[in-house]
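Here you get one chain, nothing else, as structure tokens; it is the form predicted on its own.
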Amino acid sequence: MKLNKFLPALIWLKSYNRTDIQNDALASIVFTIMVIPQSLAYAMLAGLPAITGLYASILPSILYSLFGTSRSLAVGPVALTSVMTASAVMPFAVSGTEQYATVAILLAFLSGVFLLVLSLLQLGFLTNLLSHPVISGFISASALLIVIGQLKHLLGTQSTGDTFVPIVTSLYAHLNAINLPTLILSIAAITSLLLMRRYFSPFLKLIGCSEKGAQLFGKSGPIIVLVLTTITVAGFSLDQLGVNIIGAIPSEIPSLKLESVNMAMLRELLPSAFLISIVGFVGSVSVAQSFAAKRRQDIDPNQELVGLGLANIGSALSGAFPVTGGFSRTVLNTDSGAQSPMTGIISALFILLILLFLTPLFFYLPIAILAAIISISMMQLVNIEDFRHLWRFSKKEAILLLITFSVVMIEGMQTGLIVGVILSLLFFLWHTSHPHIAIVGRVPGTEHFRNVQRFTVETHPSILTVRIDENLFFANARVLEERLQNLVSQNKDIKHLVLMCTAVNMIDASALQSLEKITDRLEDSGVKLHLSEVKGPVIDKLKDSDLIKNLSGKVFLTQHQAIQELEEKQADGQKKS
């Protein structure tokens, strides 16, 4: 059982049969053809030779298929982690050099180690620090930066920088160096890709292709455009006119040159490796869970850390860069008809065969086409509607999205992500330190208690019931203390104060101390403090505390019971007087 948990492939392999392998083999052929342009483009995005994208699609895919828990997720180069890789490596080396490849490989290894450590320590919850507004702002800004960064390839000119202002300034300075053949090729490629994205599937249906076939091969636009433009460049020798091509592919796979690695480099790479790990894991698990829900399968986030960690270490051993599970890659995988993770293993073997025997065909592949594929893919991630929805729902969160977006554009992805996380935590602390505290009364004829400002309720002049809708801890303990003191001081008739703890799941030491102070102060004022509807785990922690021992009132099981008993006591007291 433990072995099955560590190696999830043993579970699906038990029921794997000849029909499954036939279906997966066919799906793998289609998937491999479709994913090649994407892999080449994302390697270029990472600042590495395009062929490195194929290196990153072999061993990582095999390792994840064996150790991951998703039966649909396809692991390999992904846009965001690729551009984060470029951002992290650029301070250490110039793109295209041996040193650059070494740092990228080291980054993949460190990312894999981080993911495995998170798994061992059961720290997958750290990914919850990335709130939806932060993720949305980060992805939109990163995608826009990626598109702007690709303009130099689309125009056939030069530009430097990795944030908005430097890139645009540099592009403007080099406008007079635009290569006309590259520009024409880029416009033709982008137009063709957009038209094929919209009209190719309907065209295939029109000529008699099945619904499923039309949907599947309708996504083959990038590979068709890639093949046609490569033939065009080779046939008309456009490389002689300044069109940049991939050129000769090195026969030797890059490796980690340990002699060029030092402790200072390791220390500076650690934050980047950690952020790439977290961003990659969050994106991967969200994709895996969405596809698992459709197939009614289970995802184990902690085992996903293992699968992705080993995939990144495998990428480092392959001379590549950080990888993760991608949405578009997974969509291609499922649309190709993948039935199990075996598709990832078989497609990795097909890519290996392509590397061994077909790499000379990539010689005339124009870099502008890869830039066009990247740009179109990234523009779909720029989500303006998300900001509009958030603005209507929560202006604070919309502003958080806007700040994250702006910082990413101006200062870079890593800084933007860190600022977004810090602001999310500050927003959380602000929210919890300003808890909703309501005076409640009984709804007539029921045992339910509701806010006096929202409902017509029954109250007693000498009994005050206060409900706090938040856990009690250091950030809000003093707020509760001051609020209760003010309520009592404003009403001299109050003899009993009932603190309704329906929403309290935790009380820390600071809040406990505040409650003890409240008890003493209320007792000095002639008011008894009572607690009601205290949850089991909370009362277990409180039972040996001075709060319970010195409580001037009682702990009631329900609010109705508290009011009923206190009202009877008040009535008896009035009769005696």
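None of these values were measured; they are calculated from a predicted model. Superpose the two forms; the largest set of C-alphas matching within 1.5 Å is the rigid core. Positions refer to the first chain, counted from 1. What changes on going to the form predicted in complex with another copy of the chain:
A rotation of 13 degrees carries the smaller rigid part relative to the larger between the two forms, according to C-alpha superpositions.
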The other form holds:
2 protein chains.
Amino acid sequence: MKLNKFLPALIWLKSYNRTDIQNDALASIVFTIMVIPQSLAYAMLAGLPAITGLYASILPSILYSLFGTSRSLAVGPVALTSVMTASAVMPFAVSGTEQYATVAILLAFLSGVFLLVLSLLQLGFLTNLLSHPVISGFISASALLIVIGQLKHLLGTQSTGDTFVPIVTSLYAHLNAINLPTLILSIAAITSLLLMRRYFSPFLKLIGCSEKGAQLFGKSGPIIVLVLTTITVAGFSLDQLGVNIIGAIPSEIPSLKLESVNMAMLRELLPSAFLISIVGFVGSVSVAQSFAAKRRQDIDPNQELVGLGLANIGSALSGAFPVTGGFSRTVLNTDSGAQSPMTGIISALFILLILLFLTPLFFYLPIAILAAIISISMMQLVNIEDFRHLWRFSKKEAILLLITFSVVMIEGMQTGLIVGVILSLLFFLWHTSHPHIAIVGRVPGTEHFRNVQRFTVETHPSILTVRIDENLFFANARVLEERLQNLVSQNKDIKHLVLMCTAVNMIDASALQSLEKITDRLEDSGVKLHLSEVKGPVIDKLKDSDLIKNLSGKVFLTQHQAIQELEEKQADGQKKS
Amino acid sequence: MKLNKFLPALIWLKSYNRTDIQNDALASIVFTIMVIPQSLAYAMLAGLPAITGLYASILPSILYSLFGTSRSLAVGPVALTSVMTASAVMPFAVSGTEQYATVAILLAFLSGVFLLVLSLLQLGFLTNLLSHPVISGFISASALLIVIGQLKHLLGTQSTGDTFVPIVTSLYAHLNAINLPTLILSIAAITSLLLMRRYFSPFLKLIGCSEKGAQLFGKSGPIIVLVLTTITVAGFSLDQLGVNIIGAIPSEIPSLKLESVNMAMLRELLPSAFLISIVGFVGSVSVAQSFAAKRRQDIDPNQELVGLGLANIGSALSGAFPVTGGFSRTVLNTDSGAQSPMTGIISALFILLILLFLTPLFFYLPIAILAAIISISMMQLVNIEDFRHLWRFSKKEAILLLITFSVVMIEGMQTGLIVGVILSLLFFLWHTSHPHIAIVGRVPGTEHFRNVQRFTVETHPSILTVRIDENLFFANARVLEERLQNLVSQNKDIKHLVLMCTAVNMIDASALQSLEKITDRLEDSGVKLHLSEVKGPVIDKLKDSDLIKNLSGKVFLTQHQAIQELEEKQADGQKKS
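Switch from the form predicted on its own to the form predicted in complex with another copy of the chain and print that structure.
Full complex below, order starting with the chain above.
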């Protein structure tokens, strides 16, 4: 049972049979061919030789298949984590050097370790810090930055930097160096990619292809364009006209050169590794859950940390860069007909075969085509609709999205993400520091108590009942003190204050201390504090506390009892006096 | 009205008359004499000449009296902010130098500006980040550090550093340099201070002093000891035997030497200034509120930011260091018979007179006595009882206190405070990321729905009702997704999932997005999602959303209606099939 939890592959392997393996082998061939373009492209996005994208698709895929809990997720290079890798590595090395590869490998290793540590310490909840507006703004801005960053490849010129202003200014400075053959190739590629995305699948159906086949091969645009343009470049020797090509594949697989790693570098890489881990993890789990729901399967986020953690360590061992579960990879995987994680293992072996025997075929692959593939898939991630939606739902959260977007564009992905998270927390803290507190009264003829501002209710001049619609903890404890003191100081007739605790699910030491202070202060003001309708778990916590021991008033089971008893007491008091 | 809010002094000045001013003048004389020892001592704690404590008691006190909202609070040097000042300034200058004074003045100015900015941006709620366990651990550890730091003055030897290990090791290294006359003086002072605190007030009552007088003059131990020891030192020329004395007061009031300020220093001082501001503010407001409650008055925290902000800027203009409202100062103030903030103004004038004419009297004041006064008042702040209390109430929060305490002792006050705040936030986030979710069923014969684990209730095999006891926002949105998917994947019979939203007071865009995903995924699993008992403000937010438009199920007013209708539908379905 425990082993099953640690190695989820044991569960599906139990019932795995010959037919399954035949299906999965077929699906794997299709998937392998279809996934090559994006694997190469995202390696380039990470600032590494395109071929590294294939290194990153073998061991990580196998490890995730064994240790991950999703039956559909495909793990490998993904655009967002790749571009985050590029901006993390850039300060330490120049793209293309051995040092650059070393830092990227180190980053993959650190990300893997982080994910495993998060799993061990059960800290997966930290990823909740990425709220929807922050993620949305972050993805849109990052995607836009990626597209702008690819313009140099599409135009055959140069640009530097990883944020909006430097990229655009350096691109502008190099506009005179545009390479015409590259530009033509790019336009042709983008046009055919766009057309094929739109019309290839209906066209296939029209010529008699099955629904499923049309859906799958409708997505084969990238690989077709890749093959055709490679042949064109090779046939017309376009590389001699200035079209950049991948060229010869280095025979040696990069590895971590420990001699060029130092503590200072390690320390500075830690935040990047952490952010890449959690961004990768959040995206991956979200994809995994969507696909699992379709088959009514379950995802265990904590085990996902293990699967993705090992995948990243596997990527480091393969001389590659951070990986995670990707949406478009997973779509290709399921569209190819994958039924189990076995496809992850089999396609990894196919990619290994390609690496061993077919790399010369990539020699004439034009870099502009990879840039075109990247640009088109990134443009889909720029989501303006989401901002409009959010604006209608909550202005504050829409502004949060906008701030995250702007900071990513101007200051970079990491800063943007951190600013977004801090602002999310501040917004939340602000909200919870201003808890909804209602003065309530009795709805005539009933035992119900409702807000005096919304209902016609009966109240008593010397008894004030306040309902708190929030948990009581440090973020709002002192606000409660202020508000109650304020209410009591405004109305000198009050002799009894009843706190109606229907909505209080939890109470912490800070709130307890505030309640103790409130009791003392109210007593100084000549007002008794009572509690009503306190929930079981809360009263359990309170029962040994000084609050209950020193409470000037009583704890009533229901608000109705509280008012009945206090009103009687008041009436008695008036009779006597 | 608006002017009253900005200058609260206008409110009480309106009804201020001759009798009031006579009372307040008398109270001010007593208060001024009584408050001198702590003012001098806390300046020394800040690493500044003791006389600076008097500079810090004039303008700040006047400004707070005009702009603050408390009628009782006394503003001036306070132990915690003073020692925080010392550790903030130490990295930049050596105590006693002109540069040290400049940095301290700068710190006071920055704190003042911070407080005003917090007020302008209505960011006072940020101080809520300081939870009770963090404050408690922080104060105990800081007080202990202060006492240990005073040992060098009490023993007449030397020590360096501002955290536990350096102070104790350097003190140990200088143990051979103990000055015997100083040690004797210290022991005598501490003994008499402790005895007088305990027995002076009862003794005064015994010899016929009034209750009030006894209470007030019972607190005169420090000033009496100060006067007696100063006379002793002067009479026996103990300074010639190695007893450190204050000596000549510099004739020039320190001022901000702008030429020794640079941007790097400013940037590094900002976090310290911020922490000093919020620690000072939180302590001050808490004292102000306790005293206000006794007279059923009200404190406006936002205006307090203005009052304390101006007080700090005033302190900077007087060549002094950060100030705030202090507990023992305020006790002395009210015990002296202060009835209005006018005492703050009058006593400021008295202190000015002392500064102008009486400073030679301080020449022989032994520094060991100030250290004794500090140590005794700090020992009261070390609160072990609080830890024991907390341990009973919540182990987790007790450990938070312990961690804050330890980090302050070992790494210093700032680090300790920051670590504590981050851990508070993480604890809270952890808690709210694990919301209480109960599966509920109908209590037989009623329309009430309760937790299936606590009550014997009726449920339906194909209808699952889940009650969420938490607001829905980014910190728990994804957890909700996981839990619901988990519940549905475990039970293949479920056809309808009803979310009972009685405890949901708010919903943000992240939670909305999660609910949309949940609807889609449940639909993929063949399960319909329904909502019941959604509160008014929440339904207002949801009504235009895609969630409601695309909801596979319905929104029911009550849980009872939901179950009735769904059960009927199920029964119909079964009849037909």
